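One chain comes next, on its own, written out as structure tokens in the form predicted alone.
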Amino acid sequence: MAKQTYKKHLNKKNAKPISNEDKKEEIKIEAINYTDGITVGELANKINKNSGELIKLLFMLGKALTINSPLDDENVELICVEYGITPTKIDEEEEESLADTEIDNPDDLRQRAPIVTIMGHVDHGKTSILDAIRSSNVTSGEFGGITQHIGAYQVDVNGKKVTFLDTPGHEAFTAMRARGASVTDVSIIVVAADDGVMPQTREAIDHSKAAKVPMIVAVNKMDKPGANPDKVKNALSELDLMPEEWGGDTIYVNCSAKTGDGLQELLESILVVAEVKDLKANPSKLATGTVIEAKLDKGRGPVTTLLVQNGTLHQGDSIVVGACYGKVRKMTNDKGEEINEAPPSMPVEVIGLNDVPVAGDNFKVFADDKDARAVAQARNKTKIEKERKATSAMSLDDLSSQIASGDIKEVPVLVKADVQGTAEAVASSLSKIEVDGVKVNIIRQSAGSISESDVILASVSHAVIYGFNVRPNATVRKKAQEEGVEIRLHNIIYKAVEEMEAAMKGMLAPVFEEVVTGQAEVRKTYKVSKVGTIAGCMVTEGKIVKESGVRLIRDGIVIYTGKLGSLKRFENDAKEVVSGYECGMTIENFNDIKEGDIIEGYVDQEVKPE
């Protein structure tokens, strides 16, 4: 429709005149900049017109929109042409970048510790090597041999510090591992001498190459009878990791995490590579860096592990982390000691943020608390708007594609985990599953225990809730039963993936199924030297059965899974104790029981396949 036709429609004699109050002051606008998803109201303000005028114009074009409706590029251009305005679309930039873009004075730079990422295939010994280096046991309590959370640790090597990022080796954690490589200075690629190069080994190498990070190959498990380091070198040389002794530039170190052989040589190799790179930072400026991990602790609030990459982080600093902000109320190092400042390359756990950030977010310290708050609020607003646009656009696209194809199906899933990084990894793993045109749609992924709001969202979305190392309380469980929401609980990621794949193939046929018999609340604890900790409990739901499996749950998070040691009513052994009665119980090989903990009893029973 021509420009004159627009004006004809807008200037009809019988049209209701716009009152003087509604009239905008006539200021000639010749050009505007706009971002994707601009609404009718926002465009009206930019071009100094009434939103009602634009709505009427769009209506004449056959588009029934409201003041809050987003406009596509074509409609923006049509409106601007009508008023003789030149529109220019620009990328929506965040109000303030948290990346460190300031150029440091060379005189202020000081040597900093190298940041090392240990990567490689699952079960090749990454955590065992780190464990041997730190001389402490971090592998105990892990499930399926996988390090479930990214950890960051500092060790002393010949009087110099080295920071290690411990990233999981399973392919489901690809995103976390890629993030680890992006903040690192040196990658250690761990390959088992008796196993050789595997798919995750290649992925780890690709991530390091993409990040342009120098690699050191640790040929582990040299103590095994079938160890063949030359086979490893042959395979890796085909991936452009040519050993130094063969004329290449990649350092290979034969080692054994079990015996400790070669580990000192590995550490010294890290220092050699770091010395060549001449790693420096400016400790006298305001700190910037990256989030390694984040979780919500019921007692302490949001707890975030930060890696300081430049500057020095001080207790009391005003900080913006992603879209969150706060003051550093408490700062602890990897040994659990409270500290007042953290220099470059140091990982610290920080308390004081207003919300849980996402692992991989940048952080930046601001000199003024008001500035920090304003930047965080602006970033949060941008984040919410982007999510809103992405959600609505995705829903419409999915709907239209499903209508067009007629056979695409989705399995909506809501993921809850004990920490943010694990939630992301579980969601990533599940979303990769595709069976005969059926896809997994992750509608929410977050850290924390399963809540009633999660159940309500799952109910309206017809979704399944996957809990990873978290447990719902009795109220949430009852709500899920009422709403018909299925909650699947796991602590091994392989099983969650296999279960989902089997269900999607229509082959879900479990032989045994875990049945929760009841829950008891710990009211009092008694320590007896020969017995351990006895928990004085009140059974609050169902019944606790002797010789059943038990979980100790604290603030919705599973602390320990094991077996019931003993169950007593007064002085007598009991076969079972039902709801409303008190009892005493012990847990085999576990004594860290506290008042307020929940002890959940469960049994495995055979079920017929559906």
Second form
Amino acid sequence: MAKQTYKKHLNKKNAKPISNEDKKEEIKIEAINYTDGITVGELANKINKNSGELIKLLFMLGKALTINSPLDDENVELICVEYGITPTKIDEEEEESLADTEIDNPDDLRQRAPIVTIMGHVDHGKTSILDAIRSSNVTSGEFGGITQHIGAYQVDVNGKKVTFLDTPGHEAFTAMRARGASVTDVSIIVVAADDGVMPQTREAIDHSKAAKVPMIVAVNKMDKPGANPDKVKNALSELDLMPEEWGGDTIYVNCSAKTGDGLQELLESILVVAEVKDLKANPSKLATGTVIEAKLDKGRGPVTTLLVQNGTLHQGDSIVVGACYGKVRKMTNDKGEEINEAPPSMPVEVIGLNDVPVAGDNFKVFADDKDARAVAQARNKTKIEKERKATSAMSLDDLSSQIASGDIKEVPVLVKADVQGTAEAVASSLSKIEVDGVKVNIIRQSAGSISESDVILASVSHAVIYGFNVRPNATVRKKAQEEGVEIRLHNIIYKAVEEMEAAMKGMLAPVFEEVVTGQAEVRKTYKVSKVGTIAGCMVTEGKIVKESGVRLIRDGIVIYTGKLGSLKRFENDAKEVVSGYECGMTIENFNDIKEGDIIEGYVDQEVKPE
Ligand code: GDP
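Give me the form predicted in complex with guanosine-5'-diphosphate now, not the form predicted alone.
Following is the full complex, with the preceding chain placed first.
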């Protein structure tokens, strides 16, 4: 029934299409990428202005152009300067290489599941709706009730599949869009019936409109005594979301995540909207799609959730993801089951990449392993070059004097953390710091251990590297020393913020500073009852001293920080053991030591204020 009304209104001549034309001033654009041959009309779109306005501007500058005229670099620059936008020209081939540019034969196209994002004001019930839909779709017992969070999941609705991105909120949606990824087919705007339309409700609607994604309104918390769905409808009608029953074309579903009422109807209305959009893909070609989530797992290495958007992804495929590459070694679905292939619209967790990509990155499967590697390497190079361009100079030690002399306007910082979420949180906290008009500029933020490529980027851009729960290995530390790159390691965000603020105010005067004395590699472990795990080690760098703090590092990630329990050379206690010698160590209150781990020793040393 809902289907008919929706279609009817959609076909109505006067039905208002979703348009961002009248909302143009609301979205502030600061920077754009463009490629050779961009036209006046295309640029207008990118910078969210009317082409007429641009044509007029160019005319005043003595240039008579039309909407379809290509612009040279100088003209792009002129226009962007006028609006305070920074344009960056990019190499089309490099940029496009992971996009699905092939035109599919209509005969190969098959229906695919709609991909849905849930947005709305905080506490209106986004997470509860996602959880309720998910748990009611896991047939009890079928998979032992195991649900695994991989950033997206699929459910069955009347024999058809619907894919949900389960990071609710428009921040994730916008971050993906900022990276050029458009994955969402339908957005659900959740409004609590007892609270009504709030600021983030409006934001969510603006974002959906800007992305031209059709919306369904879920009026949630209908079980609550103060529920007033008509008030919600009234308020949203003023934002172009006129309910069907009032003659508009927006589906409203009254529901309750708590009781489950209305959720089936909500799912069915997604199918209705999907049917109108006629979503199709070609399952019989190499896969392309987008990264939904990525993290560095202590045991498994880079773990990435990919959403297949076209083609079919197979185990063993050679794949380029952003600037990373590898083979799909293992693929699991949202229920934790290992699978061999993933058709369009299916989210899968993949292991086998050489590094951690970023959510919103595109991926593409290559028929040839060598091609994949070459494309990834080329992309990595351009990525570094682009990041390089976006930076200016600085270094933490003489930061305050540079600020005082007005030499720098921003402090470039590179953030690495064990998980993407932490990297984002650190980056966002640091970038909020402002001292005397000088700001922190995050030039890279990602999950993963600190790599040589991070050091190189930091070096060319004179950036400071901030590591959270990650440690550089010996090679990386040497490289950093050679290049004069400062690496600051923390595990508490506010401490990093305090330190950066102090440095920017010229008050960087820590009383104690941690000094790494050396590193040892665990060659063998022995379990001894009462003593715990003894690590047979080779000191590979510097020295390990008895009275030192230690960190256990596995694959570049700090697993444990504590104190050295004992240090022995053969049977005897040792005060210190230097590089090139073997020793036995225990860590106080910690036994999970494995072969291949690195034990790093450090001491706190007093530092005189400069
Ligand atoms: P989010 O911030 O939008 O993800 O909101 P949450 O899903 O975290 O929900 C916020 C609060 O509202 C939680 O305490 C939920 O238990 C509660 N809640 C969510 N949906 C309902 C509902 O349908 N009825 C009632 N009574 N409470 C709800």
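Between two forms, the rigid core is defined as the largest C-alpha subset superposing within 1.5 Å. Because the structure is predicted, anything quoted here is derived from the model rather than measured. Residue numbers count along the first chain shown, from 1.
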Margin query: Following rigid core alignment, is the displacement of the Leu267 C-alpha between the two forms equal to or greater than 2 angstroms?
Written below: no
**Study point:** After fitting the core, Gly289 CA displacement of 2 Å or more between the two forms
**Key:** no
Core superposition between the two forms, C-alpha change of Glu244 at least 2 Å: no
For Glu483, the CA shift between the two forms after fitting the core, in Å, is 19.2
